[in-house]
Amino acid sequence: MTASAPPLDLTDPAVVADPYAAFAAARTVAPVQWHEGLGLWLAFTHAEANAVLRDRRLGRIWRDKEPAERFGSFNLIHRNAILEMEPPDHTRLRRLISTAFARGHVERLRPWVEDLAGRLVDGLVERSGGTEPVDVLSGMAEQLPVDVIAELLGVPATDRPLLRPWSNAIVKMYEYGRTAAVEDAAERAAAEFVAYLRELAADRRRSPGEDLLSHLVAVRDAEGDRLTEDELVTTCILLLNAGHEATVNVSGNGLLALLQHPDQLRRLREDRTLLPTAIEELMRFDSPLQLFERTATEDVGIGGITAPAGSKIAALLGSANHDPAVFASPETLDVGRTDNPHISFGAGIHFCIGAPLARVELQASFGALLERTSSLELGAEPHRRPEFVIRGLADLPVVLTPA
């Protein structure tokens, strides 16, 4: 093995607050480095991180959390998840899920999403009135993607407040240095979520609608190849957990970046046609997911090292998205950046299946903020969540002046 990587303490508040300086320093040492504390290789550069995501010798190999009796529901929703599978299982499940998605659900929801975003921003503007800071995170960024995915799946409005607390508890299991209390909360949330979705799926089987869950149930009950009950439940949970966490954190991280770069906010306000490229740039500039693990199924040479079979290697997405070998002036926020091969949605066979929906949500929310305000200003210093892997804010106080 090569020399240990420069210290990258994922629990260090300075690294959590701004990992990009540490990434830049590490990229000058070697593209792939061993992290003794984490017990895995880290790919810092765009070329190597992209290769980690695409190399078929590096797979998502799920191993149940131990003891199995303690993590029964958490293990169930990962053992059957498309994100944790490799071909041929991944190929089969993605095809079945795509069959349901192909019914035009994303475009069907676009007007509904735009209307919801407008109403949420109107509420923020009314509470702020151009003088008082209001939390855009809780007032819009957290609510919109949960409501959208709930609408997509056909979750009744009265049950929607259950979803985000379940998701929040489950995704904390992906961080390093977890406490037993965090693990227990994740398992409870997984068990409650699984039980809820089994009941909702049974209801859709009796009374199908035009929602995605009804169509997934139809795929489950089809003749021939079909989704299992556990795959159906897991797919719904993955859509919520992966879909809304990413959108919430792009909304928060991205709006903060614009507020800290008023020239780019002004540029976007003056030219709304830049909105699609701006969304991609916000995803690149401060990535919502920072680390994605793979496992070597055989010895794999990558970035000057050999990852032995069975070892883990992780793509550092935020570091890759700031690699000066690929992005001109990577530390500069440029809402008009067109040459932008960021990997925030992943790459290869695990490229995010919900990416089109996320883009609809983000364009709707940022578009509504620009359309319904004449100015946006940071109302106080926001607080960042203390986790590294899923990077996001705890709050974002903003003063919104009506248009």
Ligand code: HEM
The other form holds:
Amino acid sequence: MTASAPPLDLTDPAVVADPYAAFAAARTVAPVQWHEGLGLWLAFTHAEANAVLRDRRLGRIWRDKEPAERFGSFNLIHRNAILEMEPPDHTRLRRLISTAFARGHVERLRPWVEDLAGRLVDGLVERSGGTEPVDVLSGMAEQLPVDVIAELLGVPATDRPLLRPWSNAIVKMYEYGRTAAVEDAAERAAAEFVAYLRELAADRRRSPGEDLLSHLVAVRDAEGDRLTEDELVTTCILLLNAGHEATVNVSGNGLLALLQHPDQLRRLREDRTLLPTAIEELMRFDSPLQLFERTATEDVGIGGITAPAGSKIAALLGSANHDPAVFASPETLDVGRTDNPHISFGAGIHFCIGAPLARVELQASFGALLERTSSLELGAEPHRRPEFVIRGLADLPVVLTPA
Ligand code: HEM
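Next up, can you give the form predicted in complex with the named molecule of this protein, since the form predicted alone came first?
Whole complex next, starting from this chain.
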């Protein structure tokens, strides 16, 4: 292996606050670099990060966390997750769930999502009244995606407040430099989530509804070889978690980026037809998911290095999205950017199943914010969550003036 200088400390608060300068510096050194502290290769450029996600010799190879008795539930909901699988299991599960999230199906939800976004923004505008800063993150960005995915799956409204704390605790396991307390909390949340979903699935078995969970239960019971009970529970948990974690943070990071670039916010206000390109640009500019790992199943030459069989390599999505080899003026926020092959939704066989749904949610949220206000101003300096991999805010105080 060739060793390079440690490119960046992903737990350094300065890097978490703004990783993009560090990415730019690293890209000038080499496209793929060994990180001694993390014990993996990091792909910084668009070409190499994209290749990491697409190269079939680089797989999602799940290894149970040790000791097994301490991480029983956490391991269960990853071992059986489509995101951690390779074909043919991946293909079997992906076929089962992808129809539910296909563009045509999702488009039918648009009016319902727009109505929800409108009501949430009206509530915020009323509380703010053009003077008071209100937290758009808890008042809208977190609520909308949770409500949408919970409604689709068929999680009763009274249980929905349980979902985000469970998900938050579980996804902290994807960060580097975790404490034992964080690991224990993740296992506890996984155990509670699994127990909850088993119960809910049993309930749908007794009295089916129109929701996706009832549909999956029916598939499971009719054709057990297509979906095991653990896969059923895991799929629901993955959809519930993946179905909101990133969308929440695109709303937060994206709105903050617009508030910090008032010229672009004004441009979007004056020309709403830019909304679709603006959403893609917000996803590129400050990606909510920064890093995804793969494992080499054989020696793989990539970006001038050879990743030996068994070694890990990670795609840095945010760095790829700021690569000047692909994006003109990558540090400039341009809501009208049309040539925008960002990889915030991934690439290859694991490309995000929820992308059409996320786009509908984000267009509805930002659309409602623009339509129902005459001005949006940062009310106070927001707080950032301390994690690197899942990049987002802890709050976003905004003053909203009614339209
Ligand atoms: C803006 C919001 C979102 C972003 C940025 C995002 C991003 C991603 C990325 C980067 C991957 C690929 C991970 C990898 O290659 O290892 C992925 C996979 C996935 N996403 Fe999303 N996602 C978003 C919203 C959603 C939503 C709303 C759903 C709900 C249905 C969802 C469900 C999934 C699933 C099930 C996978 C796994 C697909 C597979 O393994 O084949 N995502 N997402």
